[in-house]
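The chain below stands alone, shown as structure tokens; this is the form predicted alone.
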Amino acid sequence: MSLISQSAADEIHTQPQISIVGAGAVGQLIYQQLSTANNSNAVSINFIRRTETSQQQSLTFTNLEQQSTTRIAEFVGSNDWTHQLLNTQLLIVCVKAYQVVAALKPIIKLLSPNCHILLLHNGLGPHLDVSKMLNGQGLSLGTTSQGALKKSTWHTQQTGQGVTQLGHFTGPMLHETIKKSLLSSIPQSQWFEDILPMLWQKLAINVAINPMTAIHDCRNGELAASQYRNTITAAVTELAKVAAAESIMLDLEGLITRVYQVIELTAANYSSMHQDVHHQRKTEIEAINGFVVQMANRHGKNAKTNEQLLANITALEQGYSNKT
């Protein structure tokens, strides 16, 4: 039996409303892709903002061919949340992992039970907290390897193609109409009935590359050097054992091969964690190596390498936060 009422289903059929939380590089990229694919206004798309008043904002997007377009986006302020959020069928959360719970707390109570939430961030962990906050809503998770860079506050440039993997986690399923719109709008996007193995595979890449590039202040490609192999192998091996304890079986040899493929393919890039440390910002280490440590402790597993990487990045964060 469908968990969506007939009136809600009719509304979805006529004009689905998608709201985005987080107007960073990924949030603006997803907005532009949804808007471009739905230029007939078949889907209403807006941003949810934390300030009180709503406003329209001109967003510029530069694609991989260096062609720029500008769109007027609606930013819904808290004074208008009640109406807009009640009519939102899909809420896409594109903030940093450590911001997810705080961003959703004032919003989730205003969502219809028929709304579906999609978390799109690096790492794992926030989904466990969000699943406890749901009030009838369904929850999906995703990850994207698309590259995007903010040239300025309202100008985002796409810097690389990549695969976007999405899938159901808990609660009612995402309505098929909205799912089709999502997949047709985001290039190279895939839907998985069981998304967690995909996210653990992505996490294996992150636990190796992100902290190591930040600690050693280097581009991704430099991690191919032999002096880093033991640490990379140990971190990924620990992750595979912890995933197995969570009933997620991963191919360890394949994971390590994939890590080195990504190192080669993104050799000239700086990882997001490297950039965060370079600019003295809070990192997502708790949702990456920290999540492996958290799950290892839950199952009584050894994660000494991930613990050390977590401690190293935490020390770097504390070092520059104490200066301010």
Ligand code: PAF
Given for the second form:
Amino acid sequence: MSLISQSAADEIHTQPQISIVGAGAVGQLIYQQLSTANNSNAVSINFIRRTETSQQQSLTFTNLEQQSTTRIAEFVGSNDWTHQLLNTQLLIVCVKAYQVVAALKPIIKLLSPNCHILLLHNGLGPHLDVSKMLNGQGLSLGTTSQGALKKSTWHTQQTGQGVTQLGHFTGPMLHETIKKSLLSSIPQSQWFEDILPMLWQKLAINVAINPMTAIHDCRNGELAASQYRNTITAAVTELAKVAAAESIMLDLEGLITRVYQVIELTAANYSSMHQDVHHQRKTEIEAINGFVVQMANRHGKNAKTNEQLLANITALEQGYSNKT
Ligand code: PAF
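May I ask for the structure of the form predicted together with the named molecule now, the form predicted alone having been displayed?
Then the entire complex follows, led off by the chain already shown.
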């Protein structure tokens, strides 16, 4: 299916352009899925890079059937941002939660007010800062559980199917044609009128699995052991109470059942936070348990377990950042 039809392109007056910030595993996966659907080249898809010069880069992608394809992607350097970003109708931000604000700062002022921004990362929080930076643009949020792995800088492999949940957060809505095309390009993607409950549900999985696997240095499946049950239950219970204070009503029993389903379904995997700690990288803890603690403080709620998990991961990070 073509990403966007010629009539739709005419309807939005210029050749539509989708720009991606972040060429990590998820950024490259989304680029490949959009490009595969864009066989008529009716839309231009590029990456925004921080360095000055623009360049072309050959990107290899291995799909779930182990078939590899290579595409030449445009990486727009800051010398060409002014001209290129003005034509961008959708900016998809695929960097880590803690990089979102810094990545958007120099870019957002160059976007047309008609551009729409989509944040796609683990955790919650940056949307609150980004909504204050908007210059008329609309903002949507999303989460994906598609598995992708970087085999090398420019070679990404899809490692698992998964759902992608997207939805509007604030400002003007995403152009209907681009929205439909996005949904038809990304397998198992869905649009939710109310995206925040979906993101809080995903957060419940992450507040339990991510720090626990990193602290206990284990695969997701080992968290099924009874010794971890109290901490998992307490972390998720605190999250549900904080979400309720934010007027997001979640079913606590359902959340805990879902956490244990994910533990089972991903039993053999190491969580993203386990991998970050293992490779001595900065983790996304601030946007996961840190976000629950931040919201709990705002509403005067107890989030002792999330505070403890946040403190444990922060201590692990400090241990290795002091060494480097
Ligand atoms: O961050 C992760 O690793 C994943 O979101 C999840 C679902 C916890 C599985 O490992």
